[in-house]
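Given as structure tokens, the chain that follows is alone and in the form predicted on its own.
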Amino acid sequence: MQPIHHIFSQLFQPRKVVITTHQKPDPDAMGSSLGLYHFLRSFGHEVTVISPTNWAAFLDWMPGCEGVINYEMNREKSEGLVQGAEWIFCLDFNTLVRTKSLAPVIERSSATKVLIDHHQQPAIESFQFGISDTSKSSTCEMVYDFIVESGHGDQLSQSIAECLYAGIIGDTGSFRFPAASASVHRMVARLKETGLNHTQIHENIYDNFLENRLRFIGHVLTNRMEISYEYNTALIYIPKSDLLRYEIRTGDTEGLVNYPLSIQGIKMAAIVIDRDEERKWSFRSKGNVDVNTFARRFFEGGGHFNASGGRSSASLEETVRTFKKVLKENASEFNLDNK
């Protein structure tokens, strides 16, 4: 993989552009790609945002967002756009398996493959050009970086701002984790500089929620969560049935790992969710509590040193215990023991 400086020269030429993400896009997903999205069309580039699958409501809001196109809502257009187009930018995931249904498309196409990510691991013989960057904050500051250091941050518009500032508020947990560095600090005052309303964005995330999630917060808290303090760990389960209950949607679980980390003493968080064809798991940690390898090792995922993800194809009973037993057997080497 090519450093992403060398299609700088490369900026002016319009193309066929296609933008994809990971699967269930977050802020930092969906606000990278309609961030870029909004840039390479100021250089007269066709532009087309893909994302594998359908996305939270409350993102429904950002600039572009209404053009956006779920492949497995439309397979046929999205496959035509991606077998014409001339660039690929590959946004916030390190290996294609993260498209899911889209990845085989994305491999069988000729066009040139461009990373943007900041997760560990990425797997760099996928694509032609790129950066990955595990110190940045979100992809919507190696964005921003990408627009800065390409000569063209006078491109930079109100627009492109919102988006950004979604993604970077979404993977800094609003600027407290310690990936919001003095750098990003300064970008959003550059942000702030297009006219950037910053509360409206805030509340379009995190004040944009129905009834029934407030009250499936509370059952999933007072029922499906266990505390362990001998391995300073707290765990969520959520069955189907519950999903089911209170209505969830896409994006109404987004969160829900964080709490648990408020409890004193609690470095580690994992919720656990039972979807059709899998169990879907999240991990949150403090400190010196590595969940990435952690999810790597036991349930095939993996992302950052605080925050990863997983997956087991075990009944959601069976991943229950199966996190139960490694948690016992490896607490001390995750520095999650009393000792």
Ligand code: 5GP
Second form
Amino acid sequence: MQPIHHIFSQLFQPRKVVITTHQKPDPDAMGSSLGLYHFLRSFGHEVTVISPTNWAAFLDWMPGCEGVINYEMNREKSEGLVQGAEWIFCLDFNTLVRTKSLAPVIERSSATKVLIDHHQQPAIESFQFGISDTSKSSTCEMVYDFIVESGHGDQLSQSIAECLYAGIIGDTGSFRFPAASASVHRMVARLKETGLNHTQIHENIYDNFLENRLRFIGHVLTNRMEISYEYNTALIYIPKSDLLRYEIRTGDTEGLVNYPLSIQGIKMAAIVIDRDEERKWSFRSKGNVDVNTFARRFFEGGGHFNASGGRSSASLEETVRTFKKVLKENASEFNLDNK
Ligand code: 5GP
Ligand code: MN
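Following the display of the form predicted on its own, present the structure of the form predicted together with the named molecule.
First the chain shown before, then all remaining chains and molecules of the complex.
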């Protein structure tokens, strides 16, 4: 994978471009994709954003979101665009399996693939150009760097700023995680100068749910959360019946995994949700608990040191049993025992 600055000189040559990101895009995935979309369009490129799956309704306000194609709903059109693309930008993921059934389509394409991502252990052999930097707060911060370092900081518009700001607050937990560096705050100052209304963006993402979601959270925290003080860990498990009863939609469970970390002493929080095709895990931790390795080793996943995800094809009961077993057996290695 060659360094990303090698493509800077080609920005002025209009191309057919596809931008894609991971399945069920979150604010960083969608924000970085649309931020880059607006930037590349300003040079006359023909750009389409393709999401491997649907996304949460709380992202629909993003400028350009109305034009994003959901691969699962528009396979033929997406495949034509990927086949015809000269550049494919891959944002906020670093291994093609994160794009689910879109992965073989991308793999087959002869387009130049460009990676911009901040997750650990990138599969760099899949990309010709790119940047992978785990010290970055978000892929949105990296798209900002791309714009500025390419010498086109003057192209930063309010639309770009709105998209990028969404991902930055998403991935830094509204500036509380360690990755919210001085440069992140300097970048936000620059984004503000475009006219960005940060209060509005925060409301669009976090104050835009229906009543049922809050009732669901109440139910889950009361009935589906188990705390192990012995291993400083909290587990939340959600059966399909809960999702149906509360009419839970994509995005409604986002952030739920963070709640138990507010309990004194809890260093790791895990949530598993019984989705149709798989049991989907999310892990969050504080300090020296490496949930990237935890997810990678036990649940076919990965991500960041303090935030990761994984999956299981076993039943909900079975994967919960596995979690408790591996927790007990590996607590000390993951700094989760009380020693
Ligand atoms: P979330 O729990 O919010 O879905 O994901 C937390 C972090 O882990 C995100 O950065 C996400 O991209 C990553 N992640 C989530 N699920 C998986 C997975 O199955 N595999 C890998 N490699 N990363 C994941
Ligand atoms: Mn991200």
